[in-house]
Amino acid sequence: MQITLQPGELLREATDLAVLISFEDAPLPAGVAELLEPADFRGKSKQTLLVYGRDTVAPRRVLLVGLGKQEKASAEGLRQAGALAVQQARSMQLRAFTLGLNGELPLAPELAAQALAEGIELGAYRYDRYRTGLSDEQRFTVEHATIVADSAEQPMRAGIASGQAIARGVMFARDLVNAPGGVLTPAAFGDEAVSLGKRAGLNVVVLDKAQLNEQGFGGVLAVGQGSANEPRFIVMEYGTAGAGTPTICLVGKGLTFDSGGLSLKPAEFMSTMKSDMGGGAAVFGAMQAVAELKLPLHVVGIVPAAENMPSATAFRPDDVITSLSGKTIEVLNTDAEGRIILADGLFYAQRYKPDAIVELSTLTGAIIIALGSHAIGMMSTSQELADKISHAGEASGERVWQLPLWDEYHEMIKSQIADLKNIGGRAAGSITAGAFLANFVGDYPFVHLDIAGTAYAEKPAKPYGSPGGTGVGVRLIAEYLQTLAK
């Protein structure tokens, strides 16, 4: 989509729709406001309201749209509003609209423009690739937003470009995950990342099978053997380590299908099991928005990928696999596999000496028990680290919440006849889980991120939001790596 940033006054503009988004119980502009009884608007957030100009005002139409309490004014208000006038635009059939503030935003003009950028292109994402027969109702799609401003020109220009390449990030990695798991198999995945390093400028390495036996990842092949599809390990890196410039490892889970391999899961926890890549999905995500914003910073993106699936020549409970750090895991249950891939991945991330490991993963099902679809659950060696990431989830809107990891969770994962236990029983299953993977980072600050919670949705609760993959994770990232590089 093309969003432009226009020097005026909204109002004054002719348009078929005209998008003014209002605090509560701010006064409307006179034009608009002689069309209304008191108690039709009162500006609450997200409160919806479209009147006709009637040659009051120069638009035909006018979405009033609610951004809430002036002094509670943020930038997750404002993806919201941006959403929501590009949806009133989309059911109207209409391919352009303006849009502008009524009032003063306590917010800086670059991050509000980003903001807006962020919420209109992702209110406009929809996956429809496999759907046949569609009409030319449903196949329309919104081309041009314009929005509408008196000041901060420059800064604003830069906000909307920084918005829309962050949201073209996120709709990479809402289309990886919706992806059938048939479909984007480990090789797939694979291609995937030659593909992004070509059109993004990265230096891409996909490892296949016969080089993850020379090599040692003695935990990818293992999740992987039970399937005819291959696993690979993929690294993708932006720019080059030197003095001064922080290197940064993002490092996802990249499970393409999860049956739950000889442990097999129910069937009603199954037919969401592509989305078991939403981690690695992230990770491409951000890796592209990282190229497109040319950050100065060295970025790896790491992603070991596989399928978790039962036959003859799968993985057993009981099994011990000798993981690439040499250290041996004991498999109590063949569902707690993604793990064991990271377990390679990690330790893989070490050989950069990075100043951060940041690890995104579908993990674990009692993290949607302690904390809904409403926040990703964080544990971190680097109470820093945490503070950063806690920071970028606030303002990117994808919230964070700290877990422990106690020696005593450490020691709940410690295995009688090898190094470690791929499982520490039902108490504090999560956090166990992130217990496990700290032992494959060394002394690098560390931050495990479990979105099991986060990553698919079957009915969004944002109006930018959609079914399916949610991209969640590279707005946090990307917020994340982009304070780092100021």
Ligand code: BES
The other form holds:
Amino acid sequence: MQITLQPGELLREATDLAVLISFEDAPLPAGVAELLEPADFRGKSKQTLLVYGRDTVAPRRVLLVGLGKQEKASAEGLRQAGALAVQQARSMQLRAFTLGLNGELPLAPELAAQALAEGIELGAYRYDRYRTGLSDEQRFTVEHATIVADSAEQPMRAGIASGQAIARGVMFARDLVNAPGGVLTPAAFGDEAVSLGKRAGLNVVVLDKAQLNEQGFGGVLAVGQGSANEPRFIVMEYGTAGAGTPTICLVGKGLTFDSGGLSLKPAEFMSTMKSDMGGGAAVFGAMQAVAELKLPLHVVGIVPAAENMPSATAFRPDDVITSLSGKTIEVLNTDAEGRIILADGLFYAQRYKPDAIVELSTLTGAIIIALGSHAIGMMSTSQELADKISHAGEASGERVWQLPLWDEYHEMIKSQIADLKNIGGRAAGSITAGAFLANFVGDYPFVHLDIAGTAYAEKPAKPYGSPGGTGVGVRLIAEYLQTLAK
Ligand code: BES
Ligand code: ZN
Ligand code: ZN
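For the form predicted together with this ligand instead of the form predicted on its own, what are the coordinates?
What follows is the entire complex, opening with the chain shown before.
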């Protein structure tokens, strides 16, 4: 999609569709007000009304989109409005539309433009890779959005560029999650990293099974040993370490399919488990965005990738694994596999002496019980880092909610025969998983983000969502890193 900024006035441009975003009970501009009954459009959040221009305004049609109360207007509202706008254009099979604001936003122009661009791009996203025989109407794509504004030209252009870079990262993550497990195997995931590296200018290394064996990646190997699709360990590096340049490690769970292994999942819980690499996908998307945004940071993306299958070669309950760190893990349930591959991923991150380790994973069903699909579960060893991520969550619209990591939870995962056991019982299932991970990060500031409830949506809750992979985490991480880079 092309998104451009045009200085001027929305209602003076002759177009097929002009989208006017308006606050609750704000007076509509002359030329539009007379096209409707005032009660038909109050400007409530997400309210829309399509009116046909007569000779009072230049555009053929005007779509009014409500943004709610002016003082409460947020980036999230604009993201949703952008999505509603592009979807209206698409439903009318229009290649292009214009968009503008009725009134002053209580928001920096750059942030407003970024949010609008994100909404427009993401609202147009569809995954139809495997749909044959679509009609032209079904294949139709909107190609051009023009944001019309009469001030703050430069900041808005910058905001549009950032919003598009971030949205492309989100869509890349969605594509990866939506790919079937039989297609996006660990090896294919590794290949994706290599091509990402080439197009974005990242240094990419993908370790194969022989290399994992040589170097002692016991966690990744154990989880992957039951599958004919061999595991990989993916490392993507942007920028270089240097004085005054923060190093951030992003670690993502890359289970390309999670059947549960020998502790097999029931069928109704197994479908959608192609999305168990959603954390890894978020890391891919964030790495792409960071490179496009050219942030002055050193960012390392680490994605252990494996397929968890039951077979004659699979790891089994009661096995004891020696992880890359040397710490031993007693396996009580092979379905708690994410934390086992992440143990290796997190330990590996320490070699970069990072200023922060941010890890994302579809780790526990328990986080869905706790928070549903409306927040990411967060646990951290550093309150300073957790506060930064919380703030990024509010700003990006990908909200996080923190849970504690007290000593009592660490007690719950101590093993009689090994250093740790991989489950702590039903109680506090998300927290004991987070506590388990914290054993592998040394003293580096660490935040764990459990995205099991947010990475995949059968029915999207937001206008800029789409069925399937959400790409959650990309906007959150991009916002955190953008702020860090300021
Ligand atoms: N990948 C799942 C968690 C999950 C569940 C993600 C639902 C997305 C939606 C994870 O590997 C898993 O199976 N966790 C188990 C842990 C249990 C065995 C302690 C779970 O949550 O049931
Ligand atoms: Zn599992
Ligand atoms: Zn899993």
